[in-house]
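As a starting point, one isolated chain is supplied in structure tokens, in the form predicted on its own.
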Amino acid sequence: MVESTGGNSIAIDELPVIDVNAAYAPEADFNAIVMAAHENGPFAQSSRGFEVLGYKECMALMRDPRLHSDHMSLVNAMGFPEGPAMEFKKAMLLSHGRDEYRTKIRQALTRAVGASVIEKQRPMIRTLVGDILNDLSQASESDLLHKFAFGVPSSLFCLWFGAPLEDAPWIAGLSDRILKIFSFDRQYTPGIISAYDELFPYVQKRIDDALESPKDNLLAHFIAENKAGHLTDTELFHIVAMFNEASTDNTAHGIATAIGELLGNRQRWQQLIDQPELIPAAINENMRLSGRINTLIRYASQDIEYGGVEIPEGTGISFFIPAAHRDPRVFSLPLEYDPTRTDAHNLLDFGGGVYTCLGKHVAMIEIQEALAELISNYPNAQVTNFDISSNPFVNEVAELKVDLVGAST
């Protein structure tokens, strides 16, 4: 439980302004914006409401049993019709508190790929990566983005839920027309709707398939534990619709924007050339200052009184992710690029508490072995194109674009 600090309280209304859209703007410089905001303290309001922008202050709220997570009013928000896809959006985890379903499938999906059971699979998603990557055309211009970021988790979609590798492209597009539902834009709901009319038979499919003829993998575990009554025939049916959901888009993005801005900058890959062993921070390190998350948002269950703050029952609470990941009070000279930094902390790209996403270990890894792969193959590579948008709510990369083979240092 986070305790309050006491004393007199101020209305949210009462807090400095930040403008979190102006922030975003073209021409803005954001790291101004971000750290003069932080000289008026962690918090602050905005046109969204109440910011968090103090990292301590985010992980402690995060991990506050007095906030939930509200993943239907976004889906009320993006104008979902009744269907298949409101009623999956129903059993999905963040549209539920802390309850025995929530507990129930929490506790299935660490049993399959909680920390220690993912890294016993570190040496596949290697081979995997690899496979990948020499498939790859060394012309000028590899596309780096579909054919590599992207292909990486639906691939591993594939591997473990018994779908043909050839599948692959589709499960990627099929994530990232999903996942549109982020962008709070109602012009991609029709699209988001159609998506989900195609993913569920698609997930019926593999699960029959794999009954008529089990194999060694994840989707095997699942109806394992179904047979063994730990979960019904429904819920079987949503865990793998979540897994191909969100298996690809976010860490599709992480694999691009790591090897988009390290490979893009020629002091940042030759360290890791020489000292492969920092992949992991500078990984990190990278994600920090250029995450694909931006904003999470939880909201007050009830009346809230938190760092002199008064917080009403219902409140949206954005936690500003890129300001947090700059804070000075927390990061010693917060703008610069150090892997090697000893004040280094935890993302906070995956939430916290009982709203941590479950895929982070998985897509760490699946990152970590791209970019590792591409340094111990392609040193020389260079990037030719690299294009990413960013909005209040999540980094995008539009374009990757590398010459593997570069040029001799």
The other form holds:
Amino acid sequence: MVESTGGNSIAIDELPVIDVNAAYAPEADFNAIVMAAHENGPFAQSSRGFEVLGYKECMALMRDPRLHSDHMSLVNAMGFPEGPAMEFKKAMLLSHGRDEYRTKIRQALTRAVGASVIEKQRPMIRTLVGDILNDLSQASESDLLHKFAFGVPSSLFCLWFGAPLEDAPWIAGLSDRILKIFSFDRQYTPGIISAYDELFPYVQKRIDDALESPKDNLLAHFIAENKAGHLTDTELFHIVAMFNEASTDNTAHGIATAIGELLGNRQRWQQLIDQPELIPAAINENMRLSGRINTLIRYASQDIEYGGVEIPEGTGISFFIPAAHRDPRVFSLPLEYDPTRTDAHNLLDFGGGVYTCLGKHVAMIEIQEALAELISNYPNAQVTNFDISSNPFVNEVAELKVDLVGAST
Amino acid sequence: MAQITYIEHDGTEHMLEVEVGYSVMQAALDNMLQGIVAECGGACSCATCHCYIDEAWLYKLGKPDVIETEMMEFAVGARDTSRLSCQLQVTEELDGLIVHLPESQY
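Could you switch over to the form predicted together with the partner chain, since the one displayed so far is the form predicted on its own?
Below: every chain and molecule of the assembly, starting with the one above.
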């Protein structure tokens, strides 16, 4: 157990060890490894460095102004060459620390997709989800991953930015290639760069078309902010490009995971058929146990002492999200799925503090509406193949095949 | 619509007509008010939309839920009258609400 005694803090290399990679090995008992680690306290060391396992400790450190994010370290580690993609990465929001630019862009984004604003778009999103579901083949195996889970956010991107809906699969593919950056695997770097090379002229065309023939959509909102002087031309361009990056891939995996795991468990699915009002809580609870993000990383901006541990400046701090979501000090019976639990806390998948993902609100609406429409239209659907892989950074759905008509035939 | 009065730390007053269903935070941001930062966009995740509620209105808002209460620990200068404005949904009953903005959100 980590304790601070007599005011003396300990070094990271004195902490208990957790083998994060081993926890994700195919034969590993992930829950057993994580719960055993919790018995040693809220912190650990691993080959990645400093691990935060405790929920409250994640909450506090995610909001600690002495920590910062450093997306450029990842960009450099992935070997991005100089060029438009690198310039975009240097300029974009993720690469900015706690500065005025970050706040300015985040406030502009909040005016566009903040919680209250985006809730007004729920009926439109519900209609979009219903249309996509209606277009699906009722063949014995529908590919819900590509045609539905990816189809919803990529189609929403098209509506928001005035693109033809038939571009949606291509948009989804771009987002998928670009977000391979979080694989930490340089074999994907050429594909990421080529995806940006395709994305940038596409973004410019969207803006040019909107200026020529304005529509009532999200792009029009950002253009109005540009004309009002709240966003520069470059910032407008970057925001549209950023939406492609941020709005599709993670949401698609969120939709697919929710369907695969909730529809894949008949008892849980039946509960949602009987009590559809539980859908938002069920999604949150499933996300607690099987979210998209497994690790978020911050860096110490200065020497820090926290919770009895010395954290030197520059130390990488890994927030081990699935461990925090299983913290027995916060969640009763933490390994049990219970959409009615009274100790449901804010989930950590979307980060926290000034780095919270601003797409959280629309992503959750998309997942909720996707699940609600599926339950409403195809209550007897059955999963025929659900393949989800996990690594220390993300969970990724590789396949989701569903017999939509299912047992009713 | 409901009329909400925001009073900055220096006493500057802003009276806004806010659509029912919007949050007190969103209205402040949409109208470019100083004093509400709202870095997380209304996710109850950053405590930078902290405000003080005029005591006459406090009881009408009800109590904050667990998540807001937890997040309040990260607000600078929290008091008994503190709330996070992203969690205050505007209703007709809140017509006339007065909120005081803190000197700083960080």
